[in-house]
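In the form predicted on its own, a lone chain appears below as structure tokens.
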Amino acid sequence: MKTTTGSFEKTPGWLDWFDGPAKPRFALPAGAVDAHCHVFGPGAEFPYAPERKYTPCDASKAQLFALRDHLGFDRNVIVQATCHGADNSAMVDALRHSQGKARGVATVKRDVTDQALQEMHEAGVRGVRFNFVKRLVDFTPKDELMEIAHRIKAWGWHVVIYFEAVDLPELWDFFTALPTTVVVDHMGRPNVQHPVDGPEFSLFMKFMHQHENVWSKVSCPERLSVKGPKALNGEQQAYQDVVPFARSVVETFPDRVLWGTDWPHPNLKDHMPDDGLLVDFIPHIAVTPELQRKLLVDNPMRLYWPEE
């Protein structure tokens, strides 16, 4: 069931996630990790945050795990959704029911207790997310975020940052001062209508070149593409305008890249992707078995399951 339950009604115009994904043609390597996905509610069990900017359709842990198995992934990294604010209950519940096959990225506030951090660590949380996309969250003071970053470092966690490319110059100094590994969501959302070697994306590449603690997710072509999934010669050629950007990051920084579905694809306005086609996007950006294994297995395991 997708629709929200209880007193929550989804935001008008919200696109439901696609519940009939194709079986990917690309065979994922053994042990592959979907390193960016979410759970939403269900709202009757895990209420959405009063301060949320949107109300999604429900997307449960059981539905996420069914998708994982259908696509051929072995594990998930579940990222706290902004619609749940700093109440990580739904995400942590999913981790506890994953039989060790999921890790998490939380959202926390300054007043989070050490006990709460320890409990989340035991459940499988390994990072916190700082969101700088103004249309999704209210601004959190940078001194508060820096304090959180220093605290979570003691657990060996990392910081995930979500921002848009045009904002990188003003955020550069803050990002480079973070004391942990830093993981950028979706390549910093570049404008793929600009040249891959233009000033905007070149600045992002410089950011990664100069700071070896910075990783990037090369995910969400459906969110970045202008052309979208396009039929060509009878086959789906999905999101080809994103390929040069993601492939550049994968080939330049093969040991610091991650990939994820972003299921259930929050806040998409134009189309809802077929997750099977998203998996088939991977060999276009990681073109050798070695690059594919690093992207999908070695890198996420090193970051989220270092004990194995």
Ligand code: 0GY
Second form
Amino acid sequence: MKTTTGSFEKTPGWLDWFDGPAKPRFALPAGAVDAHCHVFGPGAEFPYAPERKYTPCDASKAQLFALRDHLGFDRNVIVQATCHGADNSAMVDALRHSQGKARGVATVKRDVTDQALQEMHEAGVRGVRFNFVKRLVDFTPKDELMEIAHRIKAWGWHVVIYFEAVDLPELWDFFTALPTTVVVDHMGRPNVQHPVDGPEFSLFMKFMHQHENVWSKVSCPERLSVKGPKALNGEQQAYQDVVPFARSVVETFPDRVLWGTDWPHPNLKDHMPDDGLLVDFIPHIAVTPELQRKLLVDNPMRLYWPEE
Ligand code: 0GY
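Taking the form predicted on its own as the starting point, write out the structure of the form predicted together with the ligand.
Below is the entire complex, every chain and molecule, led by the chain shown above.
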């Protein structure tokens, strides 16, 4: 039996802990891509990895596709999350059921076969993700990652990197030696209590300035914000402390930015973000229709659907 929250149709089990995302007030441009989201399980069908550092809520492909339609997106890029390790079956299954409206980013190990890469490519995988966030993963030797990067380059794939700002200096040489397009998750997780023109974020901007193969997702204000969804002074501008960071990346590198919801928001314990509100954040960081079209349509299409 289906229940309805506002205009949003809920199936049983649909985010039981959250009363449904709002309908965004910001109308997404036609063909918009949610370029960072996940599917989790369902665990009974696609078990979580034994080595995982957290167990998420189940978040199925059907729920993701319903959210896509509810928010007004046209397509998804589904990113393999650490709780599924290097078993990409749930993500690949979602791609295969998306009717061409989803592409994927996988996690692979050195022993991945060429046949497995080919099957993933045919399903719609276009990148691999290297995760350096210590609370999420154990260390993988850099020579193994570099070997993977060179193999996937042959498929025209790119590398997505997830790290925290304090670790950029140590990871710099590795990142700048990667042979593919490199997409940074969530602007390299800056500490938004530091100044936007301070040394930490300036190093990130320098990373992008000096390396034209580096792109950034300007996503996850809900992870980066200290102020949260409502500003302390009572204004309704959500996550306003993240705006200067994301806006400067969008305006400086308009052709190398992507945006995603990060649904279903793993590991967020203090508040569960409203995806409708997250969409309403977009015009604060991409303030013109042209920037919005690049961020939401042109750039993700160039990277994930270059044949169209
Ligand atoms: C995100 C962020 C997180 C989790 C993962 O792969 C993951 O498990 O990326 C996080 O906890 O910050 O982008 O989904």
